[in-house]
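Presented as structure tokens, the chain that follows is alone, the form predicted on its own.
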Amino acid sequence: MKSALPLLLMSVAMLGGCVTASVDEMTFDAPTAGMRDGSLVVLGRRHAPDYDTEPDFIDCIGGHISRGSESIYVIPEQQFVDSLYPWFEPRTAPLSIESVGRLMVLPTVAGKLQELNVSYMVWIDGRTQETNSSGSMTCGVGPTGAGCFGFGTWGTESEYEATIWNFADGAEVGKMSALTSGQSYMPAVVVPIPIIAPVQDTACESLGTQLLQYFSAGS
């Protein structure tokens, strides 16, 4: 059994590194001078009844853009939501750029948006979820100690769409999406060893790179 363990783990490790990704982009009006004259905010859609776009994914997208260009300032999501409370809470957040225009008639909202110097708003809608699972594992305690034996596997899929709003023009200027999937494994010979496919991280890198290229145009 000991001689088979390294081979088993090596084989599974190679399988665990496999993540597939597809990206799509439809933009209508790319910035012509980069983001030097304004800031952008990335927000997660959380109005769906059956899921919320994960805050850590939103942070990942914002961080990817910030690290990719020193000229782009990304307002942290929570800071923005707190500054505009309660207008961007999940139940009251605008679902269209036209709704933002109606909010702008409120002096407090207009003043705060001007103070934050918001040029673009990016809404991220989607989630990461488990798609399938199989296998079994048995754990127990014997005379020589505790241990587990078995093998489990599960699939994970991330699907996210970014919608870009241009505040200066009061228009929706593009949509981008990323779909990634992968298979994770849990072999156990005495000790369970999870081999996790980086599905959500790959989605963040794919979608974040698309957005970075868009907002870096002309800079």
Given for the second form:
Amino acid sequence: MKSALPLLLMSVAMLGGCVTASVDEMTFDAPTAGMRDGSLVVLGRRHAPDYDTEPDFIDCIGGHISRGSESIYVIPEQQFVDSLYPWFEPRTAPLSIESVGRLMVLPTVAGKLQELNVSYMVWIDGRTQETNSSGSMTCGVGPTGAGCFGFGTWGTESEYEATIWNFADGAEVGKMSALTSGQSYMPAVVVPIPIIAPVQDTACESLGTQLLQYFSAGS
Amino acid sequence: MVERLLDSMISGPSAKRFYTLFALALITACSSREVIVDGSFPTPLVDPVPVSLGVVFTPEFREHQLVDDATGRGEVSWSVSTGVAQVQFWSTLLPAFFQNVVFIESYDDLETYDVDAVFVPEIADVQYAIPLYTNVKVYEIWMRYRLRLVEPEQLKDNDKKTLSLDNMQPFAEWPLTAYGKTPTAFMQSDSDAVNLAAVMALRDAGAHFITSFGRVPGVMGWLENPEESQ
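Following the display of the form predicted on its own, present the structure of the form predicted in complex with its partner chain.
Below: every chain and molecule of the assembly, starting with the one above.
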């Protein structure tokens, strides 16, 4: 019985780790000379009424690109938004590359973007959400200790789309999307053991890798 | 009282202590949430409007607090203090948006400083929503302001030598709405999320103010000739 327990736990853990991912890409005009002379910024869309693109997901994408290539400088999202306040708030953020032209009419904004040396802007829109859940778990506390018994499972789905704007050309140069889903489990015999499917991390990895390939194309 | 009640139900000093602490923790957890809005606000990137402006923050504005008492079982009382953050935010925004800004606190200030107009912001309403009430996984804050521009002379009570807002007749008065939201996040408390939503709402108020100021009726004419309003 004792020897069967680790095997059982390992098989459950292996099942729980499964995440499916699909990535779609439509890009053109990749940087031919690499990103050596410019910087890029990754921004999250926050204007939908019922969700926000998570700031930690944006940090994850930015970190993935930075770590992948030393020649690419990614401006942190909060630093960029604060230095251009109030022009990239949910109310005022440009929804198309054409709207950026209207912002560039303001000398202070144009000057700041030039100072930051922004070559590309990547907008990420999407979210991670729970799709279904089932099972039940009972927890109790007594004078001699506490414990839980039961089993719970839930599904998670991440759907993100990245839109790339080229600042120098004033054009949208590509779109990429990542759709990942997975099932998490939590068996509990006295102690609950969460087996979490890394759905959002996989989406970050997939989308980040695609973006990194695009921006490293010429280097 | 809780301890006496438990005395009759259980025995043993350690168990009694445990249940007392557990019951007290439950009572505390269900009672209220208090948020003192705190955040950092960036200086806006704008070309300053070429006017000299006085600003009056009333005591109601400085000490603004939203209080929502629980009315039903399972609900939690909320107290959200925005006053300090309001003053911090507008004190950052206004000096960057106008060429010259002075904060007016007394009759003597009005006598000393030569300003084109005095700006008097007022918080008309603040509302909040949390996922517990809406089933949407975002925390939200709405703010509604009543903003006024007044000729400096109208705020002077020359008989009592005091600053008075009682008889002012603004040459421009307009409402300003702002909205902030933040998604639910792992290991983030309700209070932290409401604080973040309030900070977002203040930032939105600034964005709305800056982008709409020049189009407000009464302001457009004043901007063309600021001296004339005096």
